[in-house]
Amino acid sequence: MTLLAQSQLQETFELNIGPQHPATHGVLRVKVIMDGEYIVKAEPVLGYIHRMHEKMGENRTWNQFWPNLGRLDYLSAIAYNHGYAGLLERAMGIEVPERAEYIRVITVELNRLQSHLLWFGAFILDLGGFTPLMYAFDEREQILDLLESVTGSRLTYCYFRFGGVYNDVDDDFITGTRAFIKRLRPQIPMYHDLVTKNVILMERLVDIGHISADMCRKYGATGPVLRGSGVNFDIRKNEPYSVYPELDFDVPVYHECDSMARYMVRMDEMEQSMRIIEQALDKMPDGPVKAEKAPKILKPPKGDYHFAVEAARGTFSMRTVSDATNTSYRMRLRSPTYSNLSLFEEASRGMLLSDALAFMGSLDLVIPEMDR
């Protein structure tokens, strides 16, 4: 080793962020090699809360696996319910009543709204702003009250069933949802005035954390991370499912590729979720919420099946291999934030540590979902 190389090596030091650290929002460890305030290398280390969900899916009956879906991305649990329901309904050819599909979309989009609101408040808190968290959680509590009234839960939902949903929504839920949308819509411009246009936030996010479209494709990034890099891809549009083709909404896309672009995608997605919910409420027909001929004991035909949905953090897909028994022969879960985190090592090289923490927040990580 040359004297120059030895000198450079001696100037660096190793820093551990996590596994118990507020900036990681969970038990994630990032082993960072620092040169002063700048990152030379950042290595995410997972495995601290690994729970073997895929193996559990192979050792439980199809119905017994339902509760696991709410414990992956616990902030977007209803979308994961949707993915599992769609997987088995595709495998067995189960027809879902139209009313049930509209209820699914309404609850999924409410769940997306509360997820983005929590991310918004926690993200700004990481950057030193406390007040937006109080506004965001005030709105989020209204959503949790609505979802609790129909699902019985406030976080780890197990509401969907193969062929429909557990129970119907009532007039109070419909009236309350319309009132909430009316309440939230004028709040979004207030959030932009309070936060988005704040010069401190702009200094922390604009031109920081560049992720090119090619880097997104390289690591398989999806969701707001991908759309913040200028790629117009949303499963609800590109591979339509449920009643999304019947609804009119836009896919927010920004081409700046920085942390601010990812922030703006999520803020705009809240507007689009409200549009979707209002249309679904208007179009929701009367009728049953469960398929009449859905079997109680499921034994999908032998085969390889796949289904994907657009969760709050990107594409969640499930793949199963069935051997025509009441359990899965092989279960595979495709987590969006695992791919989104994978690009952190390359994208953070040469970045200030403070900027890297803001950059990590813009990825919107949920550790139990990637460390499953």
Contents of the next structure:
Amino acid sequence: MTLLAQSQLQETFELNIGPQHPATHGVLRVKVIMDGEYIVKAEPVLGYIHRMHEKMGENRTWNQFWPNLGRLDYLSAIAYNHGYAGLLERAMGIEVPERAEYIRVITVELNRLQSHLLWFGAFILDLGGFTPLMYAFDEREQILDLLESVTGSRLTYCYFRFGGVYNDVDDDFITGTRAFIKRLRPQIPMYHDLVTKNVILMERLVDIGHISADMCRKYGATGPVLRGSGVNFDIRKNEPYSVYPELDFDVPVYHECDSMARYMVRMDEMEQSMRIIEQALDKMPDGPVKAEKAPKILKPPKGDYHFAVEAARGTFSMRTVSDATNTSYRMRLRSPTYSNLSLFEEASRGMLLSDALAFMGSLDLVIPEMDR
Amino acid sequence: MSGYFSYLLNGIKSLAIGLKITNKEFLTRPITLQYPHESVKMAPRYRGHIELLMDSETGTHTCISCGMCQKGCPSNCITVKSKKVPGVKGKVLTAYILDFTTCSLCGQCVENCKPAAIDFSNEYNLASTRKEDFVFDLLQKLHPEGVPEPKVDPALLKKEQEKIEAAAKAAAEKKEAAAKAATEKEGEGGEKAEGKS
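Can I get the form predicted in complex with its partner chain as well, since the one above is the form predicted on its own?
Zooming out: every chain and molecule, the one shown earlier first.
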């Protein structure tokens, strides 16, 4: 081989995907070094929508930080509300009424369903199929209407409060939720018929985007990404909080480690979320929805507190250091997709560019949440 | 070779199943709402911008101008302006300015309001190309035809006037006494007083 031919073979070029690109769901920029159609190195570049949420937590009062929680992961904002409520309740030792806990679980699971439905539509859209997005959004719209009737907003929820929730749910919500579950349940097998069993989808997902359990541990990946790699880890089971121990549900785990496994985990999680909501609606007692003893001005005792919840994309945990004043000394938010994205560089080496975008879709990235 | 054909067959089968579903969906009624002609009914709890609530008894709002909404707001979008009117208990609201461009609809103001004078409105048609259109005076929104004069309580007015008069009298007396003392002091030793001033 001549010198010229050799250098041509080794020639690589740099390609920027994003920050404004339809396949990246937001302002994520991936700097890719390509060898033809194959990826040599993919480097995610973050920081385009950094808003200093952690710093805001340090100069706002505890109550004033509430609206920030709805603006991290805008698709599972209620789970983030839950994380913050749980953190301060743990710090202050506030007892939450049982009805409030059930309302929390129902709204969080509805939010998870909504998030997974949107992911389902957007993921298939990434792969080139437009129709499933419309089907998923049809169902998602029902959830948004239900949540709007309770929380007052459709996306950036600010519904939880320390010691309970903002307001009680009414009978319309309960009957509406039951009717919705009845409606969604037959839709999931329909999605499987329409999408999962499609040969084109299988070709693009099966055995592509391999992430081993070790790699997940190395980068701290959680949620469906981890469960798709055969690790049975769910905060709702492993570090139970709220009323989850009283509810009967399974954690779907797949051992194939590929994009299809992550897809299947999320599809099965929708079924489990429906089970949780049904049980919670049955078990929900009457009573107050806000602790009477919850103080209006919070001053948690000095110390270091931590609380983790299972959001739609994985473990969201909050840690705060309190110096017994009405603001936090240090606020730390650990968001799941930041860790889930960080394994992208290693896992995408040698992948075809089109496969890498499908793989990125299977990670279910929400950019405002990693760029806090 | 048989693998190729079974693969082809599977592909056709999955295509047929998919088409069956989409065709079924094609024949169902569309759920699209023709927006400008029809609109969705908003949920009663929908959070629009906040508004002052009309109290049917007094014919006006119940705001006491305590400023708790302004204090609790994370984005500093509320400004409560008030003044003291003789004969009216407490302060009188003169303007309730909401800068909706920075509001995040968290509800801290509504929760902080002790007299429950504010609540979320159901308004959502708020499109504009000018930023100034989103700075509302909620008091003027409540009374577009003009803010009514606060009701003066004659008993309280009298009491207040008496109090003012008494205070003025006391001040005058004090002044007189001070002047008297000063002249007395001057009589005793003028140099000392001058040196002090």
